[in-house]
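Here's a solo chain for you in structure tokens, the form predicted on its own.
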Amino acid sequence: MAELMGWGRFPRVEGLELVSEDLEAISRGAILSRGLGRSYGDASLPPQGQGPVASTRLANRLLAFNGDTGVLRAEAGFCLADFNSLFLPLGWASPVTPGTRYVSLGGMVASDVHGKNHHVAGCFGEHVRALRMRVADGRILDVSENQEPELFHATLGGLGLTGHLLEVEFVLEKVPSAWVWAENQQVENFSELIACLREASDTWPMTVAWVDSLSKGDALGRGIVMKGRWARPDQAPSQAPASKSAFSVPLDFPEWVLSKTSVQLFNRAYFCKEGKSGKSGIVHPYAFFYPLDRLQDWNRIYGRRGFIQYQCVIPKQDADEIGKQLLKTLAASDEGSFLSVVKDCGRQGKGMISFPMPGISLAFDVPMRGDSTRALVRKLNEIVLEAGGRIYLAKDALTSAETYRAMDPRWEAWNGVRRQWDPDGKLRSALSVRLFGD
């Protein structure tokens, strides 16, 4: 047994993890597969004291690539960081990328990740052509839109609970250069931020906004809207972007480091640093897509108790009002979030319980401080539920089964498909015990 945790370092469970290049072998009899552990809460964790869990991180071979069609096939443990190093210099990019490159292809499928281009490209699952997976009865199947389509759709965003992902086949995006042309715009309040984000989404394929989550009054929700597109060859440097060296957090920080006061000071400094006129120009792709990857083990800043990321999506027509309610609730609590992000979401994906829907997504990182953090999540959930929104299960650690099921009635149909393939409940996780009664 070993201590296992997600990226938020909460919760922590004791479980047996098997690691091997032979994923077919170790997935036989395992209750869950687990990639690089970048889901924040308990989605990639076994129930306390249970296992074994099959780790995919050594099953990371590239299996096939068609340079004419851009179709790539790789083992589920193939890491996005390795993909970028190999393919970006050749003019190919992942069609969707999350906020870290240290994520496996299997994890991208299981969480049906989305990125700054969701309003254009949708979730990662929209670009997946086929999956090879081991289902609960031990069989290995190839699934796609044409082969077992229900199982295919249930697996996209299915949190690894429909089977063990062994291989992933998806279509890459051909890009004009490996560099990003970006533009930042400072905005003075949340209403202006939402308006600017919507306007930018009409013309920019990649958009995101950082929000000062602790500002109040007329400055409530002030922030920086960041816009980007792949740079044209005449704009980009001739050489491919080099990998940037990373700094590492060597130890767990004491809790007082992320006090409300320190987060307010950070937010104020970050907001002012950008300047009112904003800036534009060529940006390293890693700096644009993965700014936090420059700081390895940055989750240790939150200390031994860890943190939770609360991410929700709310309907577009109510985004301004509901977003302000969420920000006011966060600002009124004893928690502080120096990483608060707003994104514009497009159409709902084809994954049966994939997270995004047309609307605005908000994400807050807050230290885990026991009952006060649980109370904050309950308050945020009440607002989101009332607004007709939902939360992202790949980030969640605290939501109750009753609240989640009320938020997302799609779970019942998804669970029905899951039970067709796993009637005895062999595949399960700490999250599935908490939310689905496994």
Given for the second form:
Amino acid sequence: MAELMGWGRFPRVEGLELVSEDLEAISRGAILSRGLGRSYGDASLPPQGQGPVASTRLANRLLAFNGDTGVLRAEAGFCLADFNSLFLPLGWASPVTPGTRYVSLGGMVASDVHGKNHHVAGCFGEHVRALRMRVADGRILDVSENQEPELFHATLGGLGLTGHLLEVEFVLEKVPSAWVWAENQQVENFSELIACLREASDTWPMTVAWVDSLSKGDALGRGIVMKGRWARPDQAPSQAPASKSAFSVPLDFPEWVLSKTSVQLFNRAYFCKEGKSGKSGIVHPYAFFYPLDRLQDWNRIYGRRGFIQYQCVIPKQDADEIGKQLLKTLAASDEGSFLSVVKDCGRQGKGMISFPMPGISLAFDVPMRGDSTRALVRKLNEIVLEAGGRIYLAKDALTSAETYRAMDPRWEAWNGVRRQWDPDGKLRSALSVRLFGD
Amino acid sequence: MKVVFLGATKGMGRALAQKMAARGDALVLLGRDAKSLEESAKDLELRGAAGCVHTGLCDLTRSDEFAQAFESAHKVLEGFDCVVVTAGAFDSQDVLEADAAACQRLLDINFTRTILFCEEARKRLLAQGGGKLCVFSSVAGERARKPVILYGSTKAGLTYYLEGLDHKYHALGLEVITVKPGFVNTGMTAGLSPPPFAGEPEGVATVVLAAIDRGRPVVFAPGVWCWVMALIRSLPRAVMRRLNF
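Write the structure block of the form predicted together with the partner chain for the protein whose form predicted on its own appears above.
After this comes the whole thing, all chains and molecules, with the earlier chain placed first.
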């Protein structure tokens, strides 16, 4: 038994993790698979004391690649960081990339991840052609749009609860260079930020905004809108981007380090760094897509008790008003959020319970401080529920079953498919116990 | 670089072979599981290994087959300049103390057979005018410790042998690289609770590949284990008798 936790380091459970290159062997009898543990809350954790869980991280072989069609097949533990260093220099990119490259393919499918290009490319699941998985009765199946399509759609974003992902086949994106042309723009308040994001989404394939979560009054929701596209060969340096050296956080920081004051100072400095005029130019793809990967184990900054990432999406029409309400609620709590991110989402994906829907997504990092944090999440959830929005389960650790089910009625149809394939409830996670009553 | 690799399908060996492939080295994989060898060969080809990655069956317990395995590898690569050995056996001290057969098997594989394999590699490399021999020993061979007495003694013996090779043959062009991994999270250590400074296969592979390129005779991976073991080596016997790590 070992202590298992997600990226937010809350909650922690005792569980047995099986680690082997032979995924077929360890997935037999396991109640859940987990990859690199980059989901924040309890999605990758077994229920306390139950198990075993199968770790996919050593099952990282490439299986097939077609250079004409860009179709790549690999084992579920194949890591996006490996993908980038192997395929970006060849002019191929992942069609969708989340904010860290230390994720496994299996994890990208299970969370149906989205990225800065969601408004044009949708979720990762839309680029998945086929999956090989072990379902609860022990059989190994190939599923796709044509074979067991219902199971396929339930598995995209299905949090690993429909079966163990063994292999993933997806279509790569051909890119003109491995570098990114980016432009940053400072915005003075939240309304301006939303308008700027909306405008940018017409002409830029990649957009995201950082918000100063502790700004107040007229400046509430000020921030920086970041826009990007793959650079043309004549703009980009001729050499492939080298992988950058990373710093790592060597120990759990004491809790006083992250005070409201220190967060405020950081946010102010970050806002001012950009300057009024906005900058544009060639950017290293890792600096653009994965700024936080430079600081390995950055989650330790939040100390032993860990942190919560709260991410929600709210419908477009009320985004301005609701977004401000969420920011005010956050600012009124005792803790500020170091990194608050806003992104406009495009269409809803193929996954039956995938997170995104047309609207504005907001994400905050909040230190876990017990009851006050629970109360804050409850308040934020009330606003989101009222607005017709929903939360991202790959980030969640604190939402109640009642609230989640009210936010996302799609869960029932999804759970029905899940139960068809797993009538005895063999596959489960700490999250499924919390939200689906397993 | 042209590499003959024993143990490339799993753990640190897999990570090292993947790094070699990604920069375009040519590889022949030796091992005892034909299916796994084929799958790794395919993976390494897709990662950029030079040409076709060939495989050959070679079981460490059957030293009479070593010469043939090297012969075939020599043919497909048209000569090679590096031999890597990451294969080895592991069992906990409790299991080995209780089971004489398991104990004999581990002593045989990790010491006798591994050294016989290295002897074959040494002869081949010297016959070609030199080359690199990179062998995975362990920090367990640095100081006798209660949980790894038998495993550690095989690695101590192996380390000793490799040091001797370096002394005798370095002038003749044989570069011996002894790798001493600390605790690394692989299938071999699954189920053990990781100590501080536990490493990942990929990090070890980066350090080891740099050591092979530079011909560094001894490399600890992760590097911090060099200092950890220096400390442990300096502990007096009275302390070692009390400690349980």
